[in-house]
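Given next, in structure tokens, is a single chain: the form predicted alone.
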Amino acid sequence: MKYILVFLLIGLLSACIEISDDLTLNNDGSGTLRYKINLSASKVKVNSILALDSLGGKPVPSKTQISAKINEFVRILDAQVGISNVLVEESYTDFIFKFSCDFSSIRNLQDGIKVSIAQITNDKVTTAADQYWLSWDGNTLVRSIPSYVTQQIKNYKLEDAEQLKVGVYTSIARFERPVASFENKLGTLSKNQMAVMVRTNTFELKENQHLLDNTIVLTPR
């Protein structure tokens, strides 16, 4: 969810890319997830890739096929328990993709995403127990990248390191009360102390898929 568009565009990682995930978590465990992929700085290269029949031995999807997969994901996710207001914005001119959804619990969010990805990819591995990447006990949020995403990143064959080095991944967690502490050394606390941001470049993230992992503890209610 954080990561559905990465699955659809994983073959474009050699382009200059900006990715952000923005998680708003309420005290009761409900909240909103927003996710954005911005390939506008490399839209010429992206268009050239999409003009190919195949890349790395795998078929290159058309814009129509990518849009169909995204819409299928939205339809399936919107039908899941505890998920609502699923929205996607697609720009095939600037190659900017935005996703958002509301959820009633962290478990509902993860289950909904896993089921949706499994159905559109026919990949049953996403239902495995180790695919939970968020946990929330009302006071502490523990987050990581799902293993099925880290494996995709790890297996990606690097062709243009310089493009990846200027790419940026930003991860934000927002809360209804102040943050007491967080573990990620790349993290920055907001001025109101109610949000934590972690930022890295996409090359470093490929080299170490755990750079965005974090444990965030909130002040007691």
Given for the second form:
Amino acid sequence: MKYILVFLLIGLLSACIEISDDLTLNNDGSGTLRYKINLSASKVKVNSILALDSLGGKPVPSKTQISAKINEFVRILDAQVGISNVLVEESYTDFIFKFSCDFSSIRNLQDGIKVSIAQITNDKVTTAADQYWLSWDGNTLVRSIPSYVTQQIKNYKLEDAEQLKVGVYTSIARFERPVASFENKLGTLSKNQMAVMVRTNTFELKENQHLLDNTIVLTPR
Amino acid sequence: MSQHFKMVLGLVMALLFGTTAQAQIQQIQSEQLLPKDAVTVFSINNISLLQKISMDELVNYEFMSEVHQELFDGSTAGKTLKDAGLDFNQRLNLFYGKSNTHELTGFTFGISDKKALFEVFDDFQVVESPLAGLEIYGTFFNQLLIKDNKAILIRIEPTMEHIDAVTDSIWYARGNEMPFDFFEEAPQEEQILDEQTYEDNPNTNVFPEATENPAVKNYYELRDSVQVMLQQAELARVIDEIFVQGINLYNLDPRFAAQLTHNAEGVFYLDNARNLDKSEGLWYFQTVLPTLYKDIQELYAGNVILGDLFLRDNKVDFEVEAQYGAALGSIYAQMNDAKFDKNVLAYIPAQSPAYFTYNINLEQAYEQAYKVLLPLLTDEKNAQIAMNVLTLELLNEFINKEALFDTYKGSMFGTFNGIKKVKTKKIEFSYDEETFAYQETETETEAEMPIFTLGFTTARADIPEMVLKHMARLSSRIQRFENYWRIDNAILDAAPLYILNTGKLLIFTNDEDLARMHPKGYGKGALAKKERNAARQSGFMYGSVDIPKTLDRFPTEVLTPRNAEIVSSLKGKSGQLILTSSETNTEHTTFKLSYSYVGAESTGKHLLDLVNSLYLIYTLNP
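Structure of the form predicted in complex with the partner chain, given the form predicted alone:
Time for the whole complex; same chain goes first.
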């Protein structure tokens, strides 16, 4: 598993990457999480890496191995309480990976992901996944970037700063009723006032892992 | 001092010291300690560093300080290699050998001051010697054997297969059962003794009973003992051969002895026939097809690679001769009997940082190999091989060999033309302002890619053309243009591959410039006359690498940070590598690899600067 993570890390951070996490939250606390990783701008580089047997002394996984590990994650997550409709789209032509799942509560979502990660890896990620990155009281959503993502970004060296600067992380939260306020100064509100989006480049996110943290308050029902 | 380091030290010293050639011819000494089982030997005559670079200058290199730290511990602080007691008037010979049961490595050298030597080899203990006049010193891994003013430092390792075979034999002969619990499904829980319990209750005096008899060795202890005994027995055999019977590689192989008479700074010897004999990869042949294996052995008989290293003004030359027996030689001779295809020269740009040409006659090589190898295979009484022989013979009869070998004649060329930006496509995520609804948009982008060209000589351009035409009907990614074919996304799923079918050459490249602008060659922009002649006059192979140009254009981002740093540090060094082959006949082929550079510094110093650069990078980035 750690080799897969090494690959993802290389793919995620040394190449020009676009990440999007898109949370749709219903009034009753249920919702949908969509997570997309786009490496199409670096497909030459990713293909070059995949053509190697090893990189930096570590074996490079094949597409089949990557796909198998992703599908194992999906299978485990789909079996968790309160999680349904887990879907994954993998494109090894453009290197775009799209994940989505429905959840009955954000607690179920976080627990489900935590258990799934714990089951497919014994890596440090397991510890980091113990933390919660979302909370919802019916009116206020407090969200951050999952620590197992920010930790990896933090560990990355500054040597690839230029690559990181062109990478983009987009975090979107969508609701069933209008947003009354939000704290993050980088955030923008959609014209219909039902969604908040925060975007930054991966370099700045490395410098400040809390850059995308946000507290969003909705209008009363 | 680490044991492993001493072996490495031998290599470092071998690279640094030697004697004058005159002295070697008159005073052959340390090489007579080389075991006959040595398959590979690197023997240093005289790198002339002591003449060209003073010892004081040498010891100032950063990598030498490391050597000093390892060699000289606290009790020998302040000393340098000058104080190591080595006799620089004798050769230093590094060797590696492998038999079916053992591996042996080490080096032989001369001694000028034994007392000084043991201040360096300070962890060697005296071992009782079976021979008068032979001193033996040992550590856990290595043995140092000294006679008069010559020494051999040797490490003998029995192969694991041999150790296991002997251990198993003893183990089962003693009536033991299989030592591994293969069939136990549940692992036994380990009982851990809590010492605190007994310390807190000293009066109980109840310690658990030993579960095994300490006087009887378990399997692993037995295996360790076997390993030590095999090492000792092999050492005794080597000592007897070298110091009693006078059997050594120098006396046994006249080719090696003759090579040592060369007035070269370094000599390389690799007995490929014996290397093949000990090759683990051929165990299947050895065990299942012994007759065929014996035939292959005979085929490789006499296959030895001999090399001379010369340090000349602003140049390092490595001249290699591959010798072989009549059967193998007849195949090589036919293969290399090819006329140089001058058409390739038009497609090598003058500014190409690295390129090669390769001329062989595949048809003649095939016919000769068929003639030599088929009888060997036919004699083998094995069903699978018999079927393969039948298939081969049928194909030989039915296939139009003329068409096949006219299409692919065997000669080729390749160039590296640096890095260029190629157009590719990417997907961008976008979100509308109203609801942040997500969309994907395809846009153009550029990616850096190394540009390579590979071309093959052909006399049947119609055949690849026919293949491409049919392929184009099957896939829209393959398109015909006026002078070339283009296959989209063929390179790393991102960039197109261009195929030029000139009638005499079939060229594959990812260089759009070559395909579109130079389909008939680079004309005046091709290789200069001097380089063209050099390539043409070389034997079956010619290669050229302009080191700074190649490294300047090398995409360091595809390397690990450390390797990228190494490449970056070497960018400051000038230098050119030229590989040429000259004569090929039924007895031998000769090659020459030349490294030349521009600058006032001496050749030895230039090499040492390179070594030091690499050392600094590795030590600064542990």
